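Only one chain is given next, in structure tokens, and it is the form predicted on its own.
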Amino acid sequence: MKASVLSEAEIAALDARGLIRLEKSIAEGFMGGVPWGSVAWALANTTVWFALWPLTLSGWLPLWAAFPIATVSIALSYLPSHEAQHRIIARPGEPLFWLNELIGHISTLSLVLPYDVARLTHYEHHKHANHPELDPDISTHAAGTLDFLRRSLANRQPSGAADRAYGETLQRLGTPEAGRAMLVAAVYRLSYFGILFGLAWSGHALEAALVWWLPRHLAATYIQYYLSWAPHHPAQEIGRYRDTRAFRSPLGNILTMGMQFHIIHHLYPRIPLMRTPAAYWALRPVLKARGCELGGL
């Protein structure tokens, strides 16, 4: 049965079996198969950045191009990852797990988030969403966009809110593979510094700043602003139907990095992410008639 057959007041008067069932027969026509975009998306963007370094410090590209080139590959690395944190390219046991793994890996390099960090605190965030002590996300909650700003810059200081709360939230989880994880974080960090350090001693301070540091600070806050705040603003409210949202950017879809519907992801984090949108209108009913926070889209 799909939302489209039935009117609105039929989809209200509809039990809670009976929205169920209809949810996850319209989701299930969504998930399946590889998404191939987004394999496509990590291999040609982490080849893009890595390509920066040879073409600028010969002289080819010169800093003020490779500036915003870095800024945008860096916002757009985390996506594909977030696809193999779900397993949604492959899981565990088939052909393409290793491809799956690959592109979880390979994607987050430049913003030296390491992937296991990046999956096991995700699980944990989907888990505990909007939870002011078990969301390792909350810290990027704020009244507002002027305060997410301040909050955003805040939290990635030494010691701040962020790395304070992943490295807790691993320490909490206990496992082995937890334990592993905080030690590839560090050993990424201090890789990170000490290749800045390096490329700083040897004369080249400009380009680890313009090529890596200031844009990985510019990407990690756009990330955080559209893949953390806009979709749970307010934050206030914990539940499978309430603790995300739908919402309306005046940068579209494309530039939101398709956040708008991130609801959908949170509902059914199998579902791929160029699939979404098209979710979202076929679920759109269902969601109107469970009280979903759609954001007027």
Second form
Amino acid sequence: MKASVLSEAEIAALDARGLIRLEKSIAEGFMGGVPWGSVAWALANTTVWFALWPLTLSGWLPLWAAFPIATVSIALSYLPSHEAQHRIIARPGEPLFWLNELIGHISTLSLVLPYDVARLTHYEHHKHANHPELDPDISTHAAGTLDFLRRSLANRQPSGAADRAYGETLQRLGTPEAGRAMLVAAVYRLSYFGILFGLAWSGHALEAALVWWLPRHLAATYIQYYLSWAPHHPAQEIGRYRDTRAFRSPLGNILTMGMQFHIIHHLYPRIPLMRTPAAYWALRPVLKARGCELGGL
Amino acid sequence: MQQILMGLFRIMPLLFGLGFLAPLLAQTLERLHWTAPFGLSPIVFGLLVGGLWGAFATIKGRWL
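What does the same protein look like in the form predicted in complex with its partner chain, given that the last one was the form predicted on its own?
To see the whole picture, the full complex is given below, headed by that same chain.
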């Protein structure tokens, strides 16, 4: 059954079971297969960021050119890992599961975000989206863009809420896997600072600042804005059809990294990112019948 | 182990000030051909600013 063969009135007349059956049958058509685009994205983007080091340290690439490349690269680092977090590339036991895990681990190295920390806390975000105590990403929620920027800055202070929320989430999970993830997070953080300090004291502070430290902060702001704040704003409701929204951005789909359609991801996390726009348009009549916030999209 | 790590992260703003901001400030001054005030060398100026700023952030829990 396809939404397009039913009128809006017919869809609205379906009972809860009919609606969920229709919704699932449409969504299933967008799942499956390896999202090779995301795999290529991860490998190319990670290569670009690592290549910036020899290129800048050797003086071949000027820092004014490396800085924007590094910022864009780090901003693009999260989403392939996100595909891996949901085991979209391959599931445990499948032949390409190693590739899924490889993409998950390497993609966010520049972001200093360990894969298992991202994966475990992200699952909790899905389970508890917008919950004031249980959603690990709740600290990004804000009244508007300026308030988001103010909070984003506040969250990154030494006593800020962002890192603490992830640590508290892993502690609350209390599993051996969560414990290992906390240890890995500490190793990542110490390695990051150790590398920054080492580069700085060996005469490469500007390279460290403009290829990693500052781009990472700018990229994290962009990622948090479009991946966390915008799709959940105003972040006051809880529930499958109310905790995430569609929205229309003047920047369009690519510059918002596909997040205009993030509602599809929360409903069906195993639909690959690059198929969410098509899935959205196919599911839109159902979402409308469900009373979802579609933001004029 | 956990205590050591927690202690290290507690003073990380100070370490960041001395370990990163200080040489960053010094190398920025040198790159721009500026001189540090009071006849200080760039790295001493960097250590003073980075150290004090890092100490402030460690005590207050905020950089600004």
